[in-house]
Each structure stands twice: as C-alpha cells, then as structure tokens.
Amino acid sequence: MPRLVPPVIPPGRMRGGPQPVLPAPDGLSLRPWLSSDAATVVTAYRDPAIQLWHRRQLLTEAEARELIAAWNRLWQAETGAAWAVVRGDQGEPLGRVSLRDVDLDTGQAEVGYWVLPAARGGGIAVSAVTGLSRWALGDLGLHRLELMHSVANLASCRVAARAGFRLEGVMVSALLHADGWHDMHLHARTQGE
C-alpha cells in the first residue's frame, strides 16, 4: 500500500555505520559500552538509588556482559542505543545515557540515563542528556525525544528541565516499580527547539 508520509529517517541510517562516540558539554564524551565495563554496570545496578527508579537487577559480571552485548545489538537493530558517559573519550564510565524505543519511521525515541553514586551532583546527567539530544535531533535527524521519570524522582525532573525537555504532563499509574505503580512525568524536546 502506498504511503502518504515517507519515513522521517530511512532504514539503515543507524546500522549503516558504527555507533559513534559523541561529544557532550563539560569535557564529557559518550562512547559505546565495552564488555570490560561489566564491573561498573554491576556496581550501578546494585546502587539503591538506581534500583529505586529502575526495574532491573544484576548480580554478576557475566549478567552485565550479556546486558552490554544486548545494549550494543540495539544499534544494529535500529531500535535503540546506549552509551557510557566518560571524561575525555575513553575513560571509566561515570554513567549511562540511552535512546530507547527508537522509531525511525516516526522520528521518535525515549531518552534514559543513570549516574554512578560517586559522580552525582556535578551535572553529568544534564551534560550527557544534552549531548545525546543534540546528536539525536541533529545528526541522526529524529524529530521528537521523550524523557519519562517517576513523579517522585525530583532529581530526574531537574535534569529534564535543565537539558531542555519541557514537561508535557503526568501519566497516571503508568509504570510498575518494585514498590508499586508510579505516576510518570512526560517531558519532551523536538527538533529545532
């Protein structure tokens, strides 16, 4: 059946090349995850604050290596991508930033992130989300990015606002966490903003 509207981004735009290392403000870079980062991923997913807002738990480095491999496969599938947030371009990870639910046809994706406990409080999440957003809305050509977080996660609300994502509303009882159903804030940023 003929289409009335062409895809916003043609298939192959992501998988046609390697996942890039992206610049971010404040001397940070976003690089693809390496299997050698497994211990850092285990440390992150054992952190009580990360567990509070996420739905996954890792117990071993083997599980972390499997998760990193899954994150890296998202690029080739053109359904997402995950980056380690580092100082310079090849340092130890300070956090993670990602695109989830990438839809090249409609030009939309969701942004997610976390920061390791030792790196919190210095604006790393804002810089990482800003760097990823510039690339996703610019070079990749997405039209809309969404960022969702529990309404109880005030730090994520501040990150979204400082990274240029406007609050669009509340999704009632939208995501099940370990402690029950959470209302979620929906923030968004579009191309040209």
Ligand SMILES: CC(C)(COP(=O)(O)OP(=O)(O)OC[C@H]1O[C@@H](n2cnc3c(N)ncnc32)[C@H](O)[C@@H]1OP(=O)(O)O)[C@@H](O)C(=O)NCCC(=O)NCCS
Second form
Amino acid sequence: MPRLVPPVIPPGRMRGGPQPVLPAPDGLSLRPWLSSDAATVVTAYRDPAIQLWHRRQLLTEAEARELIAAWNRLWQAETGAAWAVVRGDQGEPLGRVSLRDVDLDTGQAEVGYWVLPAARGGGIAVSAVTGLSRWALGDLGLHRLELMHSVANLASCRVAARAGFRLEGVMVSALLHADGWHDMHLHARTQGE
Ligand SMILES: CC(C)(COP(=O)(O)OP(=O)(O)OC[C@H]1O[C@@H](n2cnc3c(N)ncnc32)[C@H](O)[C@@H]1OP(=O)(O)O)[C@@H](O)C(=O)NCCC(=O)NCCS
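Can I get the form predicted in complex with this ligand as well, since the one above is the form predicted on its own?
After this comes the whole thing, all chains and molecules, with the earlier chain placed first.
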C-alpha cells in the first residue's frame, strides 16, 4: 500500500554509527554504559525510590551486566538507547538517562531517568535530560519527545518542567506500580520548542 508520508527519520540513522557520547550542561556528559558499571547499577536499584518508580529490583552484578548489555543492544535495534551521566567525559556514573519506544518512522520517543541517591539535589537530572533532548530533537531529528511520571513523583515533575517539557495532561490509572495503579502526568517537548 503506497505511503502518503515518508518516515520522519530514515532507518539506519542510529545503527549506522556508534552510540555517541553527548554533552550536557554543567560539565556533564552522557556516555554509553560499560559492563564495568555493574556495581553502580546494583547500588542504584537498591534505592527504594528507583525501585518504586522504575518497577524493578536487581540482586546481583551478573543481573546488572545483563541489563547493561540489553541497554546497549537498543541502539542497534533503533528502539531506544541508555546513557550513563558522568562528570567530564568519562568517570563513574551519577545517573542514567534514556530513550525508550524510539520510533524513527513517526519521529517520537519517551525519555526516562534516575540519579543515584548520593548525587541528587544538584541539578544532574535536569542537565542530563536537557543534553539528551537537545541531541534527540537536533542531530538525531526526532520530532516529539514524551516524558511520563506518576502524579505522586513530585521530583520528576520538577525535572520535566525545568527541562522544558510542558505538561499536557493526566493519564488516568495508566501504569501499574508495586503499590497499585498510578495516574501519570504526560509531558512533552517538540522540535523547535
Ligand atoms: C527524580 C530524580 C531523577 C531527580 O534527580 P536530581 O538530580 O536530584 O534532580 P535535580 O537536582 O535536577 O532537581 C530537579 C528538581 O526536583 C526538585 N526535587 C528534588 N527532590 C524533590 C522531592 N523529593 N520533592 C519535590 N521536588 C524535588 C528539585 O528541588 C528541583 O526543582 P527546583 O529546581 O524547582 O527546586 C531523582 O530524585 C531520582 O532518581 N528519583 C528516583 C527515580 C525517579 O523518580 N525517576 C524518574 C521516574 S519518571
């Protein structure tokens, strides 16, 4: 059946090269995850807030290495990508920022993030989401980024607003968490905003 609208981004733009290191404000960089980051990932998923909002627990470094390998396969599949947030351009991860549900055809993706408890409160999440969004809506060429969080996650709502994601509405009873169904805020930012 003939298409009336071309893909927003042609297939291959992501997997055609390596996953890049991205600059972020305040001297931060976003780099691909390394298998040697496994201990940090285990520490992150021991945090009750990360467990609650990301609906996952990790018990061992072996599980963390599998998770990191799965994150790194997303780039080749062009369905997502995950970066470690670091100071300078290498170093120990302070947090994670990611794209999920990347659809190059429609030019859309969803942004996700967490910051290690010891690194919170210093603007890392806002800088990381800002750096990722600039690249995703700029060089990569996505048209629209969505960001969703439980209405009970006030910190995440502040991150979204400060990174330029306008609140578009409430999705009622939209995602099952360990403590039940949560209403979710839908935020979004589009190319050129
Ligand atoms: C949400 C999270 C990523 C914020 O990371 P961070 O680096 O500490 O955030 P920042 O320092 O960039 O702060 C962003 C804003 O959140 C606010 N904030 C931080 N903790 C807060 C809290 N518990 N309640 C309300 N606001 C909070 C900050 O005051 C700041 O807003 P302001 O500039 O208007 O004062 C971090 O708390 C986290 O990883 N939480 C657990 C996982 C999670 O919630 N992930 C997102 C799922 S959608």
